[in-house]
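First comes one chain, alone, set out as structure tokens in the form predicted on its own.
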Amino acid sequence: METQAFGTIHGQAVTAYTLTNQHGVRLTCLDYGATWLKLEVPTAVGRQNLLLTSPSFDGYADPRSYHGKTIGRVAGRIGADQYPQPLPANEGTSTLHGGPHGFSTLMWAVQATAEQLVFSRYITSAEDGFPGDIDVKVTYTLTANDDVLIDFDANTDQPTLFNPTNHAYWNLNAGDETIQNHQLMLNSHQRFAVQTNKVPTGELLDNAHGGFDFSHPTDLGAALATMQTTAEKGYDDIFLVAPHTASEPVAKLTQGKLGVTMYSRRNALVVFTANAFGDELDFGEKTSRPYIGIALEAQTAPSAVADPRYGDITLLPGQPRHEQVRYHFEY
């Protein structure tokens, strides 16, 4: 395990964790935002980063960028209205990913092996405007078979929300190219209907037509050219996973030899294609531009906040929560 100082937030200093196992795969990680920084895979020249990554602090500490932070207590977006509390606003009358002051914002105590990084943090009512104090550990473990898992644990003294989940951006090209000539498979055949702020409606639309069908591999160019014609021009879209056993995969992107198959038990994962990006933001080797990467989120769909048809996301006193997405490389 490796340690490198990554900057500095409210006066305190932000570190760089680095694991690598025995096939030379490397993962990085901060203390701040439990953040996945980089992973990196062994190519013929030399290794390659599959993560958007900002080159210095400067692109985490904007509390409005989300690349490969941890997120929550909830993912997505939900009703500031749709729990019995009132929860804490941060887009109009929405709650995204955490509110103002998410999991994304805090900086996490550490322990670290030649394995896992376990970030944990003890987060007050009062630090974040939800209800009820929460215990929560976010552990990274790299395996020897090339798969990272993140697991998510909480306990709390009072009824909650849970519901995280990581926010990588991916993008597999080892050169200044986008997610257009990546492929995209989805174990999904439905999406939800969302209103116009995004927060869900609880119907469901099926994936057939449209663009939306990514039950195979499907050719990520030819699918957000289809999407040109609606107002966001690419993907932000809440899809409802099929059942599925927990060694089948809910998505695979792959570009060349380069590969990532994500598995989740939960059943929503948002996919986002970074549409509206512009140069403001810094990606070091990648030009920040509209599908320059592009996000998979597992998460419990959130409908599950006020619709029970659709999961349960209460967190109870006494009942701890644990939740996992793992990821395989193939390089």
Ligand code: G6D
Contents of the next structure:
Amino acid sequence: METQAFGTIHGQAVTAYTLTNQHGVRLTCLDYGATWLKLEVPTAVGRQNLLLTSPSFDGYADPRSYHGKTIGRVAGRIGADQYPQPLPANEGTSTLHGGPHGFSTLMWAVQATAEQLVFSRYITSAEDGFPGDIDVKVTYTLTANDDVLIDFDANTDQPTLFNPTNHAYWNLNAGDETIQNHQLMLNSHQRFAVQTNKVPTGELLDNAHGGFDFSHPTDLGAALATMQTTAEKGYDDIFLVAPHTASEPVAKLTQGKLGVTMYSRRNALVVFTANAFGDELDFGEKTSRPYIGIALEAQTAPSAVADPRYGDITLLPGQPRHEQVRYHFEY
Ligand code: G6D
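Having gone through the form predicted on its own, I am curious about the other one (the form predicted together with this ligand); can you provide its structure?
Entire complex below, previous chain first.
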């Protein structure tokens, strides 16, 4: 395990932690936001980072930057009034990615071993505005067979919500190209209809029509071309994951020899193609612009907050919850 100073926030030092496996795959995370900073694989021409990464901490200090960060208590958008107690709003009347003081804005304690980075944090209700004080652990594991596992664990003292995810953006190009030359497969046949504020209505739409069918590996450039007549001009959609076994992937993204395959038991995956990105974000050698990255966010469908048909995101005292997402890399 290696560490590197990575700036400061509110007078506190931010540190980058790097694990390397036997094949030379390297995982780097920050204590701030329990952020996934880099995933580097060895290639014929040297190491290649598959994530969008800002070169300095400035790129992570803004609470509205979510790249690589751990998102919680609740990923995605829910109405701040969709729970018996009001939730902290940060986008009109919605709570996006855990509200203004979500997991992504916090400094986490770290315990590191050769294979794991364990980020832990006690978060009070007064701190993030959700009911209940919670104990949270986010564990990144880099295995010998080129998997990264992210395990999310939580306990609470009062009923609350827990639906965390990771918000890494992928770009498998060595150069400055966008993800338009990538192929995407999703284990999904339906997606959630949303209101104009992007909070789901609870209705499902069929993926078969209008550029949403990724049930087989699909060219993202061609798919994005079909989206140019929409207001979003790209994907920012909550896909319902089809029933599947633990060994069946929920998503696979490839470009040439490089690939990332995601496994999750949860029933939704948000796909966001950075449709309106401009130069307000700095991704180093990758120029920030539309489609410079793709976020694949495994989660329980946000509709579950108000509709038990779509799952259960409640966290109850005495009933700790555990969620996991696994990524496998080919290079
Ligand atoms: C998520 O779906 C959302 C987007 O709408 C948002 O802009 C982004 O996070 C920051 O992927």
